[in-house]
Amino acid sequence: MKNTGIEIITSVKQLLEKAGKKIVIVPHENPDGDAIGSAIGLAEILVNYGHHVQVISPNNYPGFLKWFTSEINIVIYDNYKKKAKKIIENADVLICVDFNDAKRAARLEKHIFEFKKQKLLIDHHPNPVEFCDFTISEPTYSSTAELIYDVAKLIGFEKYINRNAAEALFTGIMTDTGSFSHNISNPNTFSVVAELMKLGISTKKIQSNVYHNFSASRMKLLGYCLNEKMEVFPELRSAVISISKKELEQFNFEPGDTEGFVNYPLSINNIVFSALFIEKEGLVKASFRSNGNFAANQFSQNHFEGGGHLNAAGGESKMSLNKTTETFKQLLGQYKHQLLETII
């Protein structure tokens, strides 16, 4: 690990050494496959060495990624929000996975920052900021499902890591590579994915739960959306999804149906850089994906309030839908250089 130190390391080992004690895990607020798996994967192999772990989400989550093994209980916050507050009031130990800000937990952020006892992060996205009192960031792993398992290897937890972590860690590493296309130059990858498969694990079910596990309105949306919604700037090698809560709410839609909508423009011929802006209430979500050096994230941070990775980021507008589209198209100009220059 290039950030974290061994003492950082002995420090976590210190923490979690004692066994019986109650630990809150949180994701992020719409948490995706890299977020449930890093924390079902973790709450089974702290389960598994003693300890009473119960995983708070901020919201609800997708259906795809409701069919894990593990037998660990999930409490939706915005479902049981008195629940989860005596849960996390409880708590002796209050792990957060998945995020670098504890505002990426939605609602569950002021309870972040009451909480009196030891906070940890484990993360992988650039930039954390300090609000845990031990944080284990690492930017160059390819997901924090891939971190967890390597952390647990450190504080001696592998022997705890069964087949029920290791199906949720590999579901956080095979979603948050985009199925192994992304973020996977760092050898160390494919080492813990061999380490995870020994342990019994179905790859052929993980994928068919992941990817082929949608409703037919699901797919008529993305139909509709690459058919009527994608514009495409071959000048530019950029591309462009938007949608609005009229037409979400015309194809029924459900959390996590547009996962995966903003990588479809970069399998189109020479395009280097995709966006999707999705309406909510109250603001626009963005999301980027790009391929090759062109910085996402770097975008993302100076014009939409977000950030993330060098390919992968996400942002949001308090504009229209239709001005934040138009916004991005002509910032597109002021980036036409790099765009022509980006090798993939």
The other form holds:
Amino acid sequence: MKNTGIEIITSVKQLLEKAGKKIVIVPHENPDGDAIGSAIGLAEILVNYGHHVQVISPNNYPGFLKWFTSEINIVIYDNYKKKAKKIIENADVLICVDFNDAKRAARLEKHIFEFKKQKLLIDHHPNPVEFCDFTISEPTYSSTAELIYDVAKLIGFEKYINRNAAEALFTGIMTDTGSFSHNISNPNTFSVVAELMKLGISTKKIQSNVYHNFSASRMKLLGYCLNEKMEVFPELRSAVISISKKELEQFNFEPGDTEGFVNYPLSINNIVFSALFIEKEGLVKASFRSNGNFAANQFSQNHFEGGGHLNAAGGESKMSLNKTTETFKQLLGQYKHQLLETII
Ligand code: 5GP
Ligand code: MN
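I have the form predicted alone already, so could you send the form predicted in complex with guanosine-5'-monophosphate?
Starting with the chain above, the whole complex follows.
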């Protein structure tokens, strides 16, 4: 761990040392496999140690993340605001996982700020905002899940990492690396995976649950997007897919159905930048993926009020879907030089 000094580890150890504490774990809004996997994995470890843990997610999460063996219950803030508020108010410790700015917790943001006892952040996104008492931020890690494994080890909690925790942490690593194809800059990722496998998880089952669990209408929506909606700009090494609310409804959209769509254009020869725009209630959600040294997070921060990782970022736009897509295409022209110079 490059950024985390021994004094932080010692403080975190002290914070979690006395069993029986009430701990709340919060992932980011629209949680992905790493956010949910990290939250459940960490919750399992802390429960095994003897704490009382509740995971509170800002909003609902996709069906392909609802199969864990773990019985840790996740309270959805948007559905149970009063209950969630009460749990947070009564907690002794708040732990934020997989986000670098309280804003990413959406409607939970104000409760994070109002929480006056100790707060801990464990995350791997670059440039964290200081909103917690203790920040463990390691952007060289593939995933927050990998980082949680190492933190647990460093604070002496290794023996509390059980099979349920391993299953959840493996899911986080697997999904944030696109099944071990990107975001891996260090052999430690595979060392952690090896340790998790020793705990008896079925990687085959996890793969099937996450990736082979789609509805037929989601597959048709993907086909439609690639066939009818994808625009490719080979001269700018870029591609874009935009989907309206109406189109989503035609394909019986369920949350999570468009997960991964943004990656497809990157498998086209010589494409280094891909964008996906999805029309939501009152805004357009943007996803960006890049290859090589083209900074998707910088692009998103500059033009779409977002951020993320070098090669995987997100943001939003308050313009209409059409206007957003047109603006994006115009921006590509401004980035022509960078796009052409991108080294994969
Ligand atoms: P996705 O495209 O899968 O929604 O997000 C890709 C990455 O960008 C994730 O690491 C996610 O945390 C980050 N991200 C997604 N949406 C936003 C956003 O609105 N703001 C910021 N700062 N990061 C985002
Ligand atoms: Mn992550």
